[in-house]
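What follows is a single chain, given as structure tokens, in the form predicted alone.
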Amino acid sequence: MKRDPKDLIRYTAPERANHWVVGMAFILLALSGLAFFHPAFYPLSQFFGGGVWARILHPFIGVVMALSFVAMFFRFWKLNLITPADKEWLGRIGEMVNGDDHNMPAAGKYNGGQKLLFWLLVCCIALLAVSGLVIWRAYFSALFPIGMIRFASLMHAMVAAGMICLIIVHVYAAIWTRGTIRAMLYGTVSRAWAKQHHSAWFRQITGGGK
């Protein structure tokens, strides 16, 4: 894609790579996890060479996602601290969903919805990592009583289902807000996009919009 010299850098190449590693690992985990969740989804295990390989690979892919997300967390956590303006943004989220963003508070690099999603994903991945270790039969499950393993299995499935829903919302919002996917593919956004959707960030990086 040919870059307009006036475009703004939103994500560096390492940041984009970090995001896509997490994203691709999540897709693989969702496919293999659904194969275990219900017999109707079991054919998905064929993407991994069958049920045995899906079960072997699932936790290792989970480790890749967890470690990659930790790197992402340290890159972005300060930018996702929720401010009073973000709380006001969340209070007006109904207006945004209805397509009216004229009265929304000025957003920094991330708006209130994106920040809320970030922290929900932090909680989900932490719970998935802990519960996943408890039920990882090859290495760790023998260290825990059967009651804890059963509870961890239930928690793992419930949190995974919730995270799938969150990611669906994330992808939908990225498609709905035209120009967002371009930022994660190429790292840049137009000045018009930044000014409309993240005006506080636009003023910050352009010295007041000049």
Contents of the next structure:
Amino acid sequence: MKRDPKDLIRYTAPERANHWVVGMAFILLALSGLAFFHPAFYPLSQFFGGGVWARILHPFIGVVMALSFVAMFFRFWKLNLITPADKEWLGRIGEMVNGDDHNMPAAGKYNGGQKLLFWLLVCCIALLAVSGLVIWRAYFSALFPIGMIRFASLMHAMVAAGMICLIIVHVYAAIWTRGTIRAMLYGTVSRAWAKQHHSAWFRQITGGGK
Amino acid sequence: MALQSLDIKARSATTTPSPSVRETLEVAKLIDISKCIGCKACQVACMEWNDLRDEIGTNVGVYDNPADLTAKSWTVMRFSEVEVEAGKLEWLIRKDGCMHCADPGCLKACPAPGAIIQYSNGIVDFHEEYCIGCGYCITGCPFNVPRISKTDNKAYKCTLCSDRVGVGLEPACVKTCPTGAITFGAKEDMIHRAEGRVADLKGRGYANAGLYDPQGVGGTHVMYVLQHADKPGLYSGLPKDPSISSMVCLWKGITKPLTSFAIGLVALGSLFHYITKGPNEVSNDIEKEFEE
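Same protein, different form: I have the form predicted alone, so give me the form predicted together with its partner chain.
Everything in the complex follows now, all chains and molecules, and the chain you saw is the first one.
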């Protein structure tokens, strides 16, 4: 896709960098975490230098993801407040998934689905950070009663699996909606893309023009 | 310790059968608390045979020494003074350590393949060379036994002297016990022996004497003869009906296949969505609008 001086800026460089720090940390966490989750995934620990290294690194990478996600939260939370139009969007999500966006309400910078994903990820990261701390045996587990460690272990695994599913949907949606990934790679989208997928945002930043 | 490699009943984080063509005799250690005098010879024999020297601790005014199980103290005597009948002091001394459960919570929780082995003779053994130090065994254990070493971050516990048992010897603690409070042999024989002891204790006024072989963990390969089997909690908090926590069962049971399946389903669903519905592209009308 050719870049055009009239392209619209969707993400600034610091926003993109922030996103990719979270993204890279997530990928490393998912690979190392899955290794402990099911024997079938244990070989993934080899990416980290074996099981012991995966065990050592995983929680530290978790801290990186949690902190960088907090930064991202403060960048984007206002843009993700859910409006009545978003609720309508979510009510029609079946049409969207079916590939028919004609009746979808005009989306702002984010559509209802993106906003829902944002808040679900906020919940996931909060739960993972808290439960992860409780099961961080080297430094923190001794501070908690065994019942809480058991509950945190279960919750950490279930929430992590849920988050992996959410991120697959997040990545797929970016691939599916052509012309989207460049927004997170070099920051711009075409005007046509903005008008098609986020028409309210398009009107807002162009003043309704072309 | 990797002896008895053809006699494996279960192996941690392993979904295929372990080498198990041979069947061996199920063994058990029977600890008769009514015969224990608290001399700690078993503790000494344990550190002697396993060549472990724990830190010298501090006397805090009780007989327990060391105060708790550690990565270097795999068995400790726990002393409790109780009055089950008012005015009749009893000194209950329990030799604590791994119970070698038939359904081991440590093995269920362990994520490292082969780090925990259950031999067909019933011994549950840690293979520290495969241990990754996550501490899930502690999370899974209903008896609070495994300890992670501060020096190497590996988990340690009683091996039931699997290296001695593997060559036909009895565990070191059994060998040394001066009163015969600890005996070792076929589990069947140990149960039979316990029955005799329980009958004897009942005849001497301990109406609730009994064998501690908790079925919630499928029975154990370290069993106790208790004077008060109705109240195991008297013996420094021995759990009454121990079983693997339902949290651990959920975590290591249905959650693993179910969520792995869900992740696969979402990934495949995405691929097939693309193939069936095609990409979500900008419509031709809008595209043309911006072409000049």
